[in-house]
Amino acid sequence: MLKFNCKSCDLSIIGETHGLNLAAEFDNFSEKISSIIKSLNQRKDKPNEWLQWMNLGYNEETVWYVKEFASMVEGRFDNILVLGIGGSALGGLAVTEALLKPYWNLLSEEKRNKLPRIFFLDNIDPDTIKGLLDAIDLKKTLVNVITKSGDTAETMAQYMILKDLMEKELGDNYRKNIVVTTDKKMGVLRQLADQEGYKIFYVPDDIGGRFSVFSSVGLVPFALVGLDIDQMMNGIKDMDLELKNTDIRQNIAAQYALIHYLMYQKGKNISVMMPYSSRLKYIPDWYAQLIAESLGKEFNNNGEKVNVGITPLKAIGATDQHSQIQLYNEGPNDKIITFIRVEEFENTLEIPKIFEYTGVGYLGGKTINDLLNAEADSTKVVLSDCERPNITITIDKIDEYNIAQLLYMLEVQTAIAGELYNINTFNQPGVEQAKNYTYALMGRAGFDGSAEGLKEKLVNV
């Protein structure tokens, strides 16, 4: 299981000032606590609560026919291209980054075990779309569509450039390079891939993109690499019953929701995730995300004016060490820092005992590994002794099991956290105008009312 120490957020550690009671706040908030994981969980199966995605670890059908896909298609593509963006792409990108082999598509298909590599097209920069089709061969490629609502403009217009492309070069067999993952009823792609006779799998009701790395969003790409999905749902139950537990001093997601709630009252509205791996350098962008879309709100449940909501930052050990710590130490004292740390790497390196005559001698002999955990440690000690904020998690190494229980941890907090905010954890208001403003310009039909009217704005912005 995870390990979870927030003892350098206590006031015994770094100070009254920046610094929380916890044993205190721990009894003062634990009935509050215990209501929301009660609630959270008789909620779970009602519809429109859209809490389904803490069921996805137990859903052995949609497994089941993911596995089945994989093992269908195994041998047949060099590629897997996945076109989405956001919560589409983000979880899928993190959780490949960190379980394959560092380098992956780089790597000889003998070291590959012959398993296809991955790209994610997450973006519409036109260079990069059109570099990536410069160095793939599409007719050795399956493309996973990725869009719940069918109609995403970034994904579908990537989906219309490649749909042209691969019918060109593979004729009418382009079909059986191309398979769908949109809602199960609604929506344009939904329509397109009855018509073109797509293999198509369902993203279920009331799980938000954001929130939807388990279902068969992750899965597909997940096991068309290799990876060991039923590792994952076996992490995932793991954490889930652990995450039931009312109890706040048994239960980290708790912990980790009210002490990030407490901080931000006392000005901490910046929240960092610091991995000490590369490995894991795309899980504080899928938590940006997560945190982002779903805490940041301008109206309360109440329908008050608040504007809450934590800034998600990233950094990467020890990288980052040497380039934003400077600002953690000294800087405003408005964040609170979480690492994660690996028990066990999967390889050790060892630094050889060479030039010993110089500064640099007292390296020899230890490992790579060393050198990393002392940094992780001493940035840590550094941080406190800042009166920083500080909390590690520590995984005991990477693989599905640990990685689904981290993800999953996290996604469980943010909805914890929500209850606290008194916010709606799963609407996304802020980015919808965005979104209406795009078709406008873009001339989609409904839309023409307001494209005239945005046009001047845009003259002034």
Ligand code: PA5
The other form holds:
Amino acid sequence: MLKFNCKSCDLSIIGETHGLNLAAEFDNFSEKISSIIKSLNQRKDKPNEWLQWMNLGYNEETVWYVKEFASMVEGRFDNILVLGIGGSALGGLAVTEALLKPYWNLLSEEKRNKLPRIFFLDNIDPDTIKGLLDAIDLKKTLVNVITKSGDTAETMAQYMILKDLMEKELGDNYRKNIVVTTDKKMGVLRQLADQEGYKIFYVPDDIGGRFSVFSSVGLVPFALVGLDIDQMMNGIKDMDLELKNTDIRQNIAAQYALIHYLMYQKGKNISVMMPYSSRLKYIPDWYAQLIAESLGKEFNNNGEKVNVGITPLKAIGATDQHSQIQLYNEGPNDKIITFIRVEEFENTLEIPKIFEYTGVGYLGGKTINDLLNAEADSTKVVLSDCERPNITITIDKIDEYNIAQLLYMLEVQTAIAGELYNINTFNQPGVEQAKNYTYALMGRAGFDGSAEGLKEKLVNV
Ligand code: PA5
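We have the form predicted alone; now please give the form predicted together with the named molecule.
All chains and molecules follow, beginning with the one already shown.
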């Protein structure tokens, strides 16, 4: 269950200059929000609306196939290696980091309940790729190649390196060590996977990468490392029901979206996400892509040039109290900060009662949990004292149900925010352009036209 506290965005707490009259704004926008929620729910089953991610909680068939595959390969692999980038990697990375035991890949097989380690190659740094290849035994590795388009240069280049190496090491058997997640029809990978006879999972139509974490993109790696994907589905379904409520006062995604939208008009053009939990450290990376690609747009739906977008900023508590908080408290008042708090940690760590008669004696007998909570509380109060708007989302504990609820709520709020800005939330022309330039520079057929002009431009930039 998620608890949502937005009081520190209200003018009664942070003053009129930086705060909002939340009750009045919820009234002003109640009709608009209600019609947005109705429209999203009406459009979600229609083709080309890119809202199929709103149906993923109900996708029992995929869950069944994914679990069947995971049980078929159970015990065969020491490592899962995910090849993917952007929306094909960030959700997997964020969720596995949150839900697997910390330092999972360092644990003994016994402590991992004989489940495999998991690695994400989400970049093309040659040293990192080689480093990982030196560290794992490919014979005991299942490679999950994930690319919705089936064309992305980074992922396909990684796949080509891996395929070549595996074929050399494993002979014809290498095919059993590769599973592909891609589009049903389009893309080079789809054709190659068919030719090679790999096991394939499909990314459903009308789901963009950044909204795909609960499709087979995320579910396959989650099931392979033993996460409870049924509980994830339950979390999404329950949250989906809550977020169908058209009354903004009862709908936390609508409140979150509206507050950010109104704060943006007040010059808060940076959205900081700061979990007070190391296990949640990649959630801000996933969220950064979600809002940056979805809400950062040049034109609105009327074709007017708007150049909107709230800039995501990642932080982690308590670590960043010793790095970024100075800026948040005293620098430009251009941020809205979201804290993510965890009520109940899996462990309670007592600080021993030693050094009693020294300056650190006060810590003895307390717990690390007390200390983390005290730091989170203090930061929130100081920020509010400094008139800095902030929101706190609290989950009772880190588990499959709650993490799925959190991510799904953030997806829905992004869709609502896109409607408020009147932009296309689901396209990414700015990403496509850079992809096309890369293809041109790398000599891909069909893209050579722009290559010459591009080379000239490169000299000047
Ligand atoms: O959200 C998106 O659409 C992008 O970030 C993509 O996920 C990213 O570019 C990778 O694309 P693909 O899955 O087609 O390889």
